[in-house]
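Just one chain is shown here, as structure tokens, and it is the form predicted alone.
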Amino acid sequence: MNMKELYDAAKSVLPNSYAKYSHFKVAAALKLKNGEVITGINVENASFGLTNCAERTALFTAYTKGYRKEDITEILITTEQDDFISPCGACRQVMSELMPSDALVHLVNNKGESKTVKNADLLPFAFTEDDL
């Protein structure tokens, strides 16, 4: 699967985003080593702290299915925005723990343009289990 197919998977679920309050839809597509793609969308709540981002939805779904960190190769995040949007702080922390540090993170805008970084680059001083 190439990045275009990953982008198409994320774009196909973007309309399902529940962004009733912010009207800021986000979708993610997580690629696993076996080729499976798991998608996620943001789901908002009137109590904004209870909102769940697309990246975490995809990751939590993968873990629910029994996949783990070593099974993940990349994630693609897209929105309806013309600008590049990167994961929020909470998502960066979760991605740091639940994805390999060298997993690719593709940020794709509404025009289909992309920027790619490694997961570790998003949160260089992550809080880890070693800090406990």
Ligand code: THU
Given for the second form:
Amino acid sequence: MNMKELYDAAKSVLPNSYAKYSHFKVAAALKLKNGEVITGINVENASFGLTNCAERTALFTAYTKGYRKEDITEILITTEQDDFISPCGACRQVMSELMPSDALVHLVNNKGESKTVKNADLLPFAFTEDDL
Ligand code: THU
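Alright, leaving the form predicted alone aside, put up the form predicted together with this ligand.
Okay, now the whole complex, with that chain kicking things off.
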């Protein structure tokens, strides 16, 4: 895995984050098996609940392009913060369905330091299609 490639991609779109209300900019970069990198940012709204997180923006873009979970190998998420971001519950649920359980999730702070976890470890006992 070339984390620098993903980090550079996420950093390049971080300024585009539309974080007008929280001023908490987030960017994500997804790596696909074919080598393609797909980025996403958080997009806020005056109706706060309509905010879309960076992880979900990247994943929904990948799915829009026709990719599916088996095409995705990892995701990197970064912010301007000293601390590592902890993906929100909604994103964990979406990542649990839209990415492989063994996909790597790299959390990177503003110094470029990283912590890597496995997708499945972010949401034990997830709600899945089997529960429907
Ligand atoms: N945010 C993300 O983009 N990803 C996360 O995993 C956590 C939160 C965004 C949503 C909102 O725009 C801002 O960060 C503050 O909550």
